[in-house]
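A lone chain, given as structure tokens: the form predicted on its own.
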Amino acid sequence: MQIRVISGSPKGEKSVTLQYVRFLEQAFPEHTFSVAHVGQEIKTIERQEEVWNRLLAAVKESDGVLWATPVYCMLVPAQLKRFIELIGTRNAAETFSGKYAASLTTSIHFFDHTAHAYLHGVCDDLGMRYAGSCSAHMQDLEKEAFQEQLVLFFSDFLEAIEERRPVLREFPSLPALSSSYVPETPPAAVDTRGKRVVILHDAEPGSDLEAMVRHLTACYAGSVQVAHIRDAMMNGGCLGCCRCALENTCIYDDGFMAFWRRYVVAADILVMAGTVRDRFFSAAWKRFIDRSFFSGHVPAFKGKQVAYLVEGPLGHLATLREVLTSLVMTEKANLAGIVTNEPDPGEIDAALQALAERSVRLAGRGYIAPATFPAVGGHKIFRDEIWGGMRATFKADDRYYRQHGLYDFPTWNYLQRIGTRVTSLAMSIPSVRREVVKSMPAYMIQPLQKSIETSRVLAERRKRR
């Protein structure tokens, strides 16, 4: 068979996730793997037509798709994203229509299933028959059982051609919004309390996201400093180099650090504006938020108050919706808001007021939501990786990951320990183990009565702020 792989890593043959496709063309030599690095060529495929055309032609003449690439910031890398967005504007959905596809990424599983969720949900849309995918963790093929498990993956990825299986789709088709946003009730100014409020973009003149921009703007009451991303004159997306990793610096020479800093470090409250193309932000926002790297594992968004404006259907896209609010959160962000351009024009009006208020008196509070599981799990996972070897190259974050004590494992509470290992002992004890277990509930909640008692204090507090 002919396997057309698409390539979504900016660094071509270079790629780590192209041993992976490497390791297959070697394990199944009767078929033929054909590779467009798409990530590494995009720059080339935008202007040149007849690269773009024998990509689509050798798609045509393949029997099976292959998306092979790493995890950027929750996603895809911009570049891939970017030829995604191509397939749209340049009417080229038929070419990958009925072909059979599957995902292969690699990363070290932080948000790899938004990942495979947003290609799984794109080739729905394209009318692929979307066969399976495999999250890879960088260093799994070195491991005699995963490649084992490669090996299934891609067989049933092959049978799947062979016997013409069924498939499902799994991700409804996203409807057109047709109204357009005209504001119909006049603002009223929050004072923002020498709060910095910056809104970032990258609207279209005359959209609807441009008027919820404008709306919000005049929102709040005295300056408000909004910019366009393109501003920002990047030169490209994030190359994956990892030569920022030693000093937080990135290696292009442009003019996005000087803008992170005047726009994104600076702000209080920080809102990030976007129209949804395909599944996701554009990839104008994609490469934004991957370029955004250059800071490692520091939480660049750490004590503000973030919200989101959304011109498309968010309310049909749990996947991005996620990947918003995950990116907030594992930041040590609060989410003040989202406002999307789908309800009616008054309640777009009330949403924005509303988020306006909401966030100013979130910021002056310092209200940052505590933790779920997205952040809590992201915590450990990039702990343990930074520790666990990445520490070697990322120096910047070992550095930031002492200072503030993030390596919380195992626990340096030393009489917790004690007193888990003495517990532990006694719970041996046929006898003491059955009046735990009976007073169970009791012991759970005992240690906490005494925080109830503070409760009083703190609305003492409150009545005198």
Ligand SMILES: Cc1cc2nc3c(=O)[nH]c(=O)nc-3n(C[C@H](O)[C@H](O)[C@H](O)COP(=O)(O)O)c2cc1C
Second form
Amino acid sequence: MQIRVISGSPKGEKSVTLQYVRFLEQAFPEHTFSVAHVGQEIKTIERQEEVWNRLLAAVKESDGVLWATPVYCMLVPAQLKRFIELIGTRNAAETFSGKYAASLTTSIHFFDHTAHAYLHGVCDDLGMRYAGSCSAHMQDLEKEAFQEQLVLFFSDFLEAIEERRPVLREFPSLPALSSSYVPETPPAAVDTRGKRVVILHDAEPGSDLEAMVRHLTACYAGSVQVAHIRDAMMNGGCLGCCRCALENTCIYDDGFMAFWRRYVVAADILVMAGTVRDRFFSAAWKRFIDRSFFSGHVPAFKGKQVAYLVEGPLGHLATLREVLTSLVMTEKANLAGIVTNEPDPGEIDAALQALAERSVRLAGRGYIAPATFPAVGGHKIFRDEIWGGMRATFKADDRYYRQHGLYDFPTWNYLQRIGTRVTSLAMSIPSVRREVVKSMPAYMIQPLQKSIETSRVLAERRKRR
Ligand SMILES: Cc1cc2nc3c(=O)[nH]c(=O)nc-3n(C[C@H](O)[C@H](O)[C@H](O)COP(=O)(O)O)c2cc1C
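Provide the structure of the form predicted in complex with the named molecule, given the form predicted on its own shown above.
Time for the whole complex; same chain goes first.
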């Protein structure tokens, strides 16, 4: 069979993910693999018609398409995102329709599931038959047990193609939203109380997003900095070279770093306004997000209020919502709100007004919502990965993790370890065990009682403020 591999890594032949493809190529010599280095050659693919046509012709001739890509910032790299956008804008879905597809990623398993869900949704939209996914840790190929699973994954994919396995669509098609937001209610300008408000956007002239940005800007009294992300003058997407790892500086000598410092770093309240293209923010936004990787695993939005304006059917895009909300949380910021252009204009006006008020209020109070699973789990992944090996090269991350006590392994809490050991020994005495089991709920709330007693002190302090 002919397998067309669409490789999303900007590193081309030096891609980690591509080594997994090469492994499969050796393991299945009876099948032919051809690789399109979409991530590396996106500029050429976009500019040269014959390259684009050749690529499509190879997809057309193939029996199956394997999306092989690294996970970049919870999704696929911006370059692959751009390629997927081009399929839509150049009406090339027909070429992909009916083809069997599967996705193979490498990552450190931080939001790999959202990258796969995105690709799955895109395949559904293109009319492809999505037959399965394989998410590998970037070093998994070294393990024989994983190699066996990889072979099984690919065998299953080949069988799906061979037996023309029926595949159901998993992600319902998206509703088309017509551009119709015209504000109805005049904004009541909110005093920003010295907080710096920045709105970054990718709005097209005359779009709903542009109108939302304008209306939100008017909801804040005082100066609001509004900038189009194209003004960051990026020369390209993140190359995945990781040369930023030592000192958190990017090798690109373009406008991005200055733009980042001027707007993102300076903001107390940061609003990111994005247009949905296919199933995520535009490739331009994705490129901006990928380029922020120069700051490694140091939380870039720490302490800020962050909000989103979305032009597109966010209510039908659970994966996009998950990425947007988790990004804020893992960067140690607070999500002040999300406003989309889905409801009626009056509701959008009210939501924008409420967003302005809430963001200023929360910025003043310094509220950062406690993290939930994505950030708690993410922290443990990064902590273990950085400590476990990455720190040899990701020096800036290592420094930050040390300085901020982020190497918080439970094994380093000696008091707790002694307590656990003592309790564990005591539990081997039958009478103690009986007593503890009987009073388990009481033991669980006992350490919290002291905190409840201090709540009155906190309330008094709040009143005095
Ligand atoms: C810009 C950038 C963003 C990344 N984002 C993620 C991420 O969100 N989750 C994750 O698990 N790994 C992430 N990684 C790690 C890569 O997924 C991993 O190193 C992958 O194996 C690289 O594959 P490649 O060599 O094929 O490009 C990121 C790496 C880079 C350079």
